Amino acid sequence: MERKPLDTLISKNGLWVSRNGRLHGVKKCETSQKYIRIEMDCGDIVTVRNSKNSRSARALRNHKFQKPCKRCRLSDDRINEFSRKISRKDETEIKIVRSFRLEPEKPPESVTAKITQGIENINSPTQINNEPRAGITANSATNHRSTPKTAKSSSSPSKPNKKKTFQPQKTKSMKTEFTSLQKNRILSLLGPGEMISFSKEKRSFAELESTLTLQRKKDIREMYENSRENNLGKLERTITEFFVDMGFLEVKSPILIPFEYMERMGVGEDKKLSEQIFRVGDSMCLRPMLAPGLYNHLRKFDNVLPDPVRIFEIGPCYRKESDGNSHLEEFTMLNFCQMGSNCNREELEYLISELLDFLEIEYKIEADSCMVYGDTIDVMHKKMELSSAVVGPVPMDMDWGVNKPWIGAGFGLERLLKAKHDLKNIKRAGRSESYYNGISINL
């Protein structure tokens, strides 16, 4: 006999056999990656593992029970039908809500669109105007229509007409040509907020490189004399002080986590997003997000800290990324969450606005959705996503032992720096051996 999982057996029979052998009618059933929440006709609610080999699964598979629940008021026909191991085709099935499972017909693009990340619409680096393509100008166009020439009479002798032979010399200034390698070098030497038009530049590459190099050396000396603080570290300390003053508890969770945590987050080995995870051995990985650690802390602090429980974490995360201009493989995340009372969208938007106003970063809020959490709130700066925020609960909470309302948001610190200092690409804001506070140090 094929061993079917518990949710399938409940859907088929519309019944549930508890550990003490009592037969219950099922009113509602929800499943996550590993757990199932069952609401019975008598009003009782239980959360159990969605196992094929549990006692309840065996009882439903073999149609065995000791006595029916009196409060569920099951009809004699329904009890006898279950006892005789008869399944009617017209039996009403309980609808199973399966969350965080990708539809097989969706293309990979729809999966990749929301992790994070999730995710998701990142502003590309500021582009420098390229030199216009060479083409035919009005002066060089040839008039193919010919008109007959007529003889001109003159009353006095004149010098014969001489053709102007040096037409190209009419151009007063010659354009400086740059190779692609030279353009990339010049762009790397530009400081925050600086721009250049290669089509209008009259200086040679050597002159331009020398000027920018001297300016960058001056900038670095000024940073050393005035602050000596790395912007990424400074931003982390500033945000830490902000949330501690707001009553949040700072936590630090491991960077190396079991891959099973990602399966609980709905990112199993059969999902496209799992290809972005750095695996370490057979069972471990570098964390691609902070959510697993926060889930564990919420569950453990639930009966210890006063209501509501408020925690946050800032730390490095790792993902395999192909778009180097918009993403980093090693980046820094801020996640804050609140569980218990007053967990609604208004409170979440209030916390977001307080943080970004404190950091002096312009933003707007848009509605979105992602594979992991479902409906989300995206925080945008121009066309760049700064954060993805969620109002819980969500079905995956069962897998982490969390059963209270919660709100939370995740921010990428490098993106906050890019928005705050108008950096040209995300690499200037991250951990780097080529840039310091957005300034090139390859001088």
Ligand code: 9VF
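Numbering follows the first chain given and starts at 1. C-alpha atoms forming the largest set that superposes within 1.5 Å between two forms make up the rigid core. This is a predicted model, so every value here is computed, not measured. First, how it differs from the form predicted in complex with the named molecule.
Once both forms are fitted on their core, the CA shift for residue 428 between these two forms remains under 2 Å. Comparing the forms between these two forms, the C-alpha position of residue 77 differs by 2 angstroms or more, with the core used for superposition. A displacement of less than 2 angstroms separates the C-alpha positions of residue 437 between these two forms, with the rigid core held in common.
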Second form
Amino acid sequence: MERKPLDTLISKNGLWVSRNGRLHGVKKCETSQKYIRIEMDCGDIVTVRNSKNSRSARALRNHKFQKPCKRCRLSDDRINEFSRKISRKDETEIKIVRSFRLEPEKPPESVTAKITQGIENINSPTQINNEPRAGITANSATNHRSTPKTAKSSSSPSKPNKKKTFQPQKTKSMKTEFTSLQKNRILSLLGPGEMISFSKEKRSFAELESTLTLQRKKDIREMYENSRENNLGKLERTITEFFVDMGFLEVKSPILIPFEYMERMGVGEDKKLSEQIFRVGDSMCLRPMLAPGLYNHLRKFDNVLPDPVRIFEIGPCYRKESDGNSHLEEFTMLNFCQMGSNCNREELEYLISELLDFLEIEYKIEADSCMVYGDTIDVMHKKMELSSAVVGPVPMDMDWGVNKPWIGAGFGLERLLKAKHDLKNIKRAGRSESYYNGISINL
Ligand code: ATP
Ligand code: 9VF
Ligand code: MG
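Given the form predicted alone above, I would also like to look at the protein as it appears in the form predicted in complex with the named molecule.
Let us now look at the entire complex, which starts with that chain.
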């Protein structure tokens, strides 16, 4: 039988079973797409997910509660009518459901305003980071494994379970042992340059989390007081100014491009690299690189602008990537290029060095190769590639109607930020709903 969603169960019964098993009368109930705001007769208000599987939904469906809320002043008739409805079938159902839900990783079901901040989707190409949620403080999170006992039960009243998985264990030496969820939460709360030794840490998870949360709130407020600029946006503006001053024309080409462009870049469906492309409909895709748009601009400006033609673009690019500390699926590329005279390696290296000296980022140059251009000059920061640069021409130019020498380089802005701020993970530098300027905002 189709299980009813929570809002239907509430309106059917006019009752609510809270986390601690209290049976409440419902005064008012508002439902949004995902959540329900319940105002109880006693005046308490709670916001919960409108789920079929939540503990509260099970309690209402199975008519299970610990005891009636005194302040709600429910009549004996209402309480008895609710208790009477329990059946054998319901008992079976609750057992199955309970065993099904023994996964500690699942986020809590009861949603307070604080928890909703951390709800994120990990599958979108947008950098909506998969942040640990262990940090939802013990008193604000429901343990989804605890089930209110029935009114008939003889065991002790059910308290909100103290979240075994989230509580650090103290060893004999008074060191705190952290679960991996807790470690992830703490790591996410560290400032960009901060480190922690979990093996030496004496503070409890709750203490540590609350200290770091306060610090991060302070950081964000300070940013708001002082600069109010987003690092990624600011870097784009800084680099734009740099290239405009150097005589390059700023270009903004489409992000949604025909897949045919990628075939012309040598990345057709038969190529392994094409598996990294986000296709949109039958014929379009999200651009994984800026070169197609720039090729088109070079061709069109060839008989318009003086020699050499100098253009650049900064903007979002998309690639399906298997995870890593230096890869995002949505990142920001800078690609500058020059076509016509003076297109040689020396000029290319000069432009790269001017840019990176201006940004105060250390680098070294290495030879590499890629399937699109053949030989590349790779710009490295420690072991991370900041850029691949190419001295053209290449045979592919013909397919784009370009027939002059060129030089160009593609840089990832998030990698520049990672290098500049010594970030452990590129996630802190990218478009995100979890970090602002490298600082966690799941506070
Ligand atoms: P890698 O080998 O590190 O995956 P790549 O050689 O495939 O990079 P290029 O095609 O040369 O990358 O792109 C130019 C620059 O764009 C790279 O040097 C890097 O700075 C940046 N970049 C490429 N892919 C990503 C990504 N997934 N996330 C962040 N930056 C990226
Ligand atoms: C350099 C890397 C082909 C003349 C329009 C400019 C370049 C390498 C850029 C980037 C890419 N290429 N990820 O081309 O500047 O395009 O693969 Si143009
Ligand atoms: Mg490369």
